[in-house]
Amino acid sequence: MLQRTVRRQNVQIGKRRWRPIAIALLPVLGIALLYLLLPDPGPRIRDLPILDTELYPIVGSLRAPGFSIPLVPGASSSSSDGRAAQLGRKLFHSSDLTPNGDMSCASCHASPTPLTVARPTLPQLVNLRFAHWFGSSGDTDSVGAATLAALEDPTHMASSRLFIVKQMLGPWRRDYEAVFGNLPGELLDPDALPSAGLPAPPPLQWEVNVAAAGLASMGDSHLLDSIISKAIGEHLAPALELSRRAFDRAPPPPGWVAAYEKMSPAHIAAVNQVYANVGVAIGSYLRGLVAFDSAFDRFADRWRENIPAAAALGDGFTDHELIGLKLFVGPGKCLSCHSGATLTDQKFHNSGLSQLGETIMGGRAVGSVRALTNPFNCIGPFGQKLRREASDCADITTLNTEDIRNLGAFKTPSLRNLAHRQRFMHDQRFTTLETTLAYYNELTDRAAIGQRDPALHPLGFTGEELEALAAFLNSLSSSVRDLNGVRH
């Protein structure tokens, strides 16, 4: 009896000793079982069967033909373009164009020397000479017209046409007349002009079919409920309320529009002429800023058709960047939108981003209407001068403002100089390149308005592949070169 009791106690002691060990081993056994049951995750970087003979012409297309143009300075400082660019650079960096005198164009857009600025939230203004449309929605069709729009935009420079023209009549008169000749006679008495003023923005809205498609495709149910409730309360069609919100902009300060409209037609014409020349000057300067000397470009220059790509590696473009390039042109299919020397197809696409805030981001559906009604567009009286080149204005004359595919579509951004950017996407919602790539890797959002471009599909890259892709994209950044002969 005593022996059985002792044996029972020994067994119980043994069980107590092994119980914590068994509990500790359970998670390990579970993980091991999962490892055996789950499918093989495969290689962290997939096999990329892209031959050098296939890759070589693609690399050439991303390096040229754009590179051959900016290598040759476009204007000497003694030419009319060169003098305009000299004035444009001064105006771009001056705070004299805003009533408060607290900011300049360079305050938000990185300056070529140095690359650091007070508010580095907007991209560098480089390679604009190759663009067809300006702004993420394509509101304008020339660098000069885009400049003029930004100067008067309440969310940008918040200045006014009359204030800027009076600056040309006052402290900037000598600089202005050295480029554009004598000021119009109607403006020789600056005291006769109001201190500030601008024209009223034209009433804009979508065509019925565009507004209806936008309403039907709204991706945010709470915002949609708000639009419908507002429309019912004011006895409006919901589509009209959506259209009104899409074109809504902050109003100018009280009295600015009235002051402008009180001027005579001759004074208004003279004011617009001088204001357009301000856009010509700043646009001439910006058209001369290019960035085509990146690590990728130097790799492309070293690579010759009869040698392997690996022999051209080095100087910031290693095997890691080469893998990223192959992912870019291969499984990523990024060339469908990011092509050419500036790595953009110059078109507009709906990337499927969800709603951010209460603003209706109509994209190209809004931008096309604004571009067509902009008085400084190509077909306007100052259009050819602002473009700085002869044009048949086909971009603006063939514009289709009723294409519902434009809803929520934004311009494909250039991938040049991404390393200098601190915000990404049209609404600047992402703060790093990595988070931007993570979005495209999954594409799980529901479009805020319109339909996501059917050509877009989740990348489905591994973490290592995303790192290689980011390395390639960062290799596209370079210093900025000014081709106008402007001294910095």
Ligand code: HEC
The other form holds:
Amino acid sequence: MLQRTVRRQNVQIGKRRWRPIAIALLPVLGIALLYLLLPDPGPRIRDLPILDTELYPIVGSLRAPGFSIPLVPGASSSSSDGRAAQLGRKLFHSSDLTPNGDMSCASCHASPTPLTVARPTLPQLVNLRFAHWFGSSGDTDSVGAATLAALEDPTHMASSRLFIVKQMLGPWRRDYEAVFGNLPGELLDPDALPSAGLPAPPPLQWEVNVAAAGLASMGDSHLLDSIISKAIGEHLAPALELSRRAFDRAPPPPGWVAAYEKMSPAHIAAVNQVYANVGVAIGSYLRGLVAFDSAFDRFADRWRENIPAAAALGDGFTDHELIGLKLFVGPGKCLSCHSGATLTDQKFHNSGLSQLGETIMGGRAVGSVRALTNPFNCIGPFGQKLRREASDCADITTLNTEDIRNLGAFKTPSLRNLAHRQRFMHDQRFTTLETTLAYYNELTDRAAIGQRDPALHPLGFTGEELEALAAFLNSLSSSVRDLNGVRH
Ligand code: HEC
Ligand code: HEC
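Could I see the form predicted in complex with the ligand next, after the form predicted alone?
Full complex below, order starting with the chain above.
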């Protein structure tokens, strides 16, 4: 009895406690109900007051360069470029270029054609004929020179030019001579060449002002401490320690440099000539690959000056992509770096991404020094041949390796053929286009080294706007065409 009374009292006390809370919640529930019943509170895509007459020439500037560009007139697999490209295609897919025989260029880059889908982690090797610099720091100035660097780079193919030349003298001799004529006489004695060897990598470092500016601008105090304590321990200037880290590269296997240096100058010259031709062949193949048949290009083709843009929509380029294009051109200000048919200004900018964990990358400040000292660059003895077209080499002769704006700056990448990518940015840190755009939307991190480019500003786009921007970027993907007429 007593128990029941106590319980009833408790229930009543409970009721009394809840009543004011329920009363307080009523207005909240009311507002929530009203919110659900009322129409959409406002545009989640801002007004984009860009006139068709303003947009039309911009679309023209982003459109594929037609195929009136000098794409090897009458190119076919029987022209000399076509034959070099045919050999290049075979070499690109062959594992004969590394001593272990376990890797080809295609192991990392996949076969660019006939696949329409790139290996998703690396940028697709397409439209390279329009690029000025190769690699995210622009270490090389032609596709051929980039190929030769990839072959000997310990983190890429880890091969050596002597090994590759021996392959041309052996199993590849017929293929090689069919394109480049007889091998140099000096090389025909099989015992004259060691089985592996390459020149010593040049000792590279920053000018003191660049290294000091790098040190002064470092955003991560933990990393800065580690540089300073290492420098103190080794009685080095901290700027020198930073420079050392920036150019750090695994040394070639023991004996390779000595074997190369023991050769006579005539042998060295002949080896380099054959090695450069391997770059010419693979470079010709890669320069033939273009991807300009995207939904955006077809929209641009349909659009005539005297009709509204809306009348040219359809076929993968709808109103949604058009809004994305307007956001890209207008409030996004993306065109200030991603311009022209490959959507890159071919320049280098600091977007604040030079550090990943303990690794710091100097970006263009490193790449410009490498490009200038690369013996296969435009002004080197094989430069013109590797470029496959005449050049005054102004890119190299006017290169300023002391420009401190190069610190932490990376190449503006092309925005074509991103649709199947699973990694973005030079260090592949983002796994989706959405996270990449979210980075631009907020831009919260400080630049790890150097200063973030002032042209970058947090976008503050809504979710719907980011979706439209991504839709536009995805409309720039297309299948790959081979202009050299290489048989696949
Ligand atoms: C172990 C994987 C790997 C192998 C093997 C490899 N690459 Fe690469 N390659 C890469 C990576 C990673 C990059 C991006 C480097 C950067 O951003 O600086 C790259 C970049 C390039 C670029 C520059 C692309 C651009 O848009 O600037 C070219 C050209 C290239 N590779 C050609 C080749 C060729 C030719 C071969 C074979 C001789 C080859 N690669 C072998 C991983 C590889
Ligand atoms: C100041 C020049 C600049 C501006 C402005 C700029 N970008 Fe970039 N963008 C870059 C650079 C440089 C990179 C490469 C950064 C890196 O590798 O660390 C990049 C990378 C990207 C990538 C990744 C591509 C890849 O291959 O990994 C996308 C996507 C992109 N930008 C889209 C945009 C969009 C959309 C806008 C406008 C909202 C924009 N960018 C504005 C310079 C710029």
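We call the rigid core whatever largest set of C-alpha positions still superposes within 1.5 Å between the two forms. Please read all numbers here as calculations on a predicted model, not as lab measurements. Positions refer to the first chain, counted from 1.
Superposition on the rigid core between the two forms places the CA atom of G316 less than 2 Å from its counterpart. Core-superposed comparison between the two forms: the C-alpha position of P202 differs by less than 2 Å. After superposition on the rigid core, displacement of the C-alpha of P190 between the two forms amounts to 2 Å or more.
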